[in-house]
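To begin, one chain is listed below as structure tokens, in the form predicted alone.
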Amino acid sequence: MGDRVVEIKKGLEDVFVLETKISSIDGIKGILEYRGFNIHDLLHLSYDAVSYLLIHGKIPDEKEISAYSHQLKKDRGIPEEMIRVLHTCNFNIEAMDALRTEVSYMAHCDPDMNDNSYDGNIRKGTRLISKFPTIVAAFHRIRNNQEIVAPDPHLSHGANFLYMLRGTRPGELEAELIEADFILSAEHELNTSTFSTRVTASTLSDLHSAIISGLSTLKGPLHGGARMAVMEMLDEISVPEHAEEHVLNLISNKQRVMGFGHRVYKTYDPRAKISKELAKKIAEEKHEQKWYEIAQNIENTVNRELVEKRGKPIYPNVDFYAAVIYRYLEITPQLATSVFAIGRVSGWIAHILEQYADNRLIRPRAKFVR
């Protein structure tokens, strides 16, 4: 490079590397849109419809959503060979690791394995969306010495997941909450895991390989793994009265308060606002305020110490109140990141397809230093 001055932006912060029609973020105003639709306006739709919107670029009409949902439900089951793979997993691991292993196995036996056409990838993507909840629930049941629960084709994407996970049909509000969580998790522009799927797709590798890249990246505690970390923090605090002291200790030791702050948002994450409202609703319905009150005390302390006193724009992100909701839905910390992936896979597939459609190998440079 000679003596040419090169600006290095660590973490590619505020570097625009591509154009997308899939989603947009206004980090100053706190606005998130999928295909031009505000996230708040999409919560009245099913996850299936939002998945269709992300992948196909339009809100489906009645005929389109009927056919798409039918295919998703048809593909939910996992064969005996996949169940055997789950039995070989280390049961001390996160469900995320088992999910990643199963996607690798699925790549070997998918009927469209060698078809990288648009239609072939749509079929492969639909199967992945369908089977993610089944894999996660089955792994959880096996790990806890419980019988695997077969999918129920009469239930929505979210309600069916809770049914397979717990063995009983969820309540109406529980089903609403998990469906909303999947929608809020589905897409978020060029986040780290989505970028990793596009890097892999840019080599013209297959869709399963790109999804595995996303899973591996989402697992990190600075990305999707933060939900598990928040749940562990809630457990460690255990009672609302201990929350303030816990946060003050973290701040004094210059440690991160998990579930707070975001690279893009300089205001309250719009997804966190929605999750906070839903967490309050489920706490009231279950007559159990503990987890919500711990979260409130954490947020109040962070707001007082970091926002008001130090002027830092550190607000709850999507992981914080999602973790609270998971507590009320009996989702364990070891499942948290894989549940995030159940929602996010639709966004990954949309980005992979967009990358294939107008591909250029993603290959940045590094400045050599002595």
The other form holds:
Amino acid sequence: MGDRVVEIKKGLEDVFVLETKISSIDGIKGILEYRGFNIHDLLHLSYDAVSYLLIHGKIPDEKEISAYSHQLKKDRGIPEEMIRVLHTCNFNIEAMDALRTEVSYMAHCDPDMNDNSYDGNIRKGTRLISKFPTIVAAFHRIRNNQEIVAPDPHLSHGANFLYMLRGTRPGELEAELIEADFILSAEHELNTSTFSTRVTASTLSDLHSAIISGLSTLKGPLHGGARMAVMEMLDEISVPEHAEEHVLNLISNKQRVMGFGHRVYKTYDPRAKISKELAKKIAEEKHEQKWYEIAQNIENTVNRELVEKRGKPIYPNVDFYAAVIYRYLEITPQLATSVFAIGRVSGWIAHILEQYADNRLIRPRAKFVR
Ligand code: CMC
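If the structure you just shared is the form predicted alone, then what does the corresponding form predicted in complex with carboxymethyl coenzyme *A (CMC) look like?
Entire complex below, previous chain first.
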């Protein structure tokens, strides 16, 4: 058996392992579609509507979105025992670790814990989408010795998150930006964390367990953790004039420039294109060009050194300008990956449901070598 000739694709590059109706990527043309809709055309919708589209496969009509948003708003609060768990966390951890612990604990409190039917999973999934922002904001405030802010049912998913995090209502552009960030983060075909949720679901384990797999996988710096790494790089560079030298040092030391490169896109990531425009807009509104200028200088240097001189397709990915936007929204690096998870959870739920609907255990092979 060990002598069998098999082709091994390290990192499963370009390996197709399943069919999905949830999203598609054209990595050459730089196109991303959710359920057949180009992401550019979804930005006018609310995150609620986009999460409905991902999970239910259609853009909701007025009656559907009104019922769904009502339920999401109703589920936003977290019980006292979940708040107690947050108080027991080590405050030096990333919010992502607290979120993972809370999802694990939340499973114990969920009235549908032992119901793995489609309807039970929809109810559990809706609660997860609703409560992610509340958990992240509450952990941030507890860690900073501040009172927790209760959710405001008059605010959208994104605006309410910023409100619970900062204690004041966000401006119109800030609310637009965080909503767009959640939409752009929501889904991305068979990215590593989504794959891990499907692997877990394929054993017929429960929804919360699959989501915990997703959170654990998203956290790594080669995946969603890149968002935190970009924020730390922006801080380290601190003035636009130092960006070029910083990037040249990384390249000469054969280190990665975080927020650049992608397994599938060999062109500009369409999400980064949108986030870049939004980052420019907020920099102008806040009369604070520094972070945007640092980002531009990083991008220009990577483009000159890696794309033009070495012919490598290393362009900004979704995490790069998202991190710049977070700087302007007063989202700290320790929060960055968990904010990504707030957006991504609806994509995970859609994939877990798709896996359950036509399941076969995911179990690849490894070739034994001496
Ligand atoms: N900076 C410098 N060089 C890079 C980078 C980068 N960010 N990314 C890839 N390369 C180079 C790499 O050194 C290699 O060069 P060579 O062929 O000369 O050895 C070549 O490009 C191919 O790299 P690879 O590691 O084989 O590519 P991959 O498809 O396995 O990796 C990646 C994809 C995302 C892990 C990688 O681009 C990377 O490490 N980027 C930085 C971390 C990051 O931003 N991650 C977020 C990914 S996208 C959004 C998300 O999932 O959250």
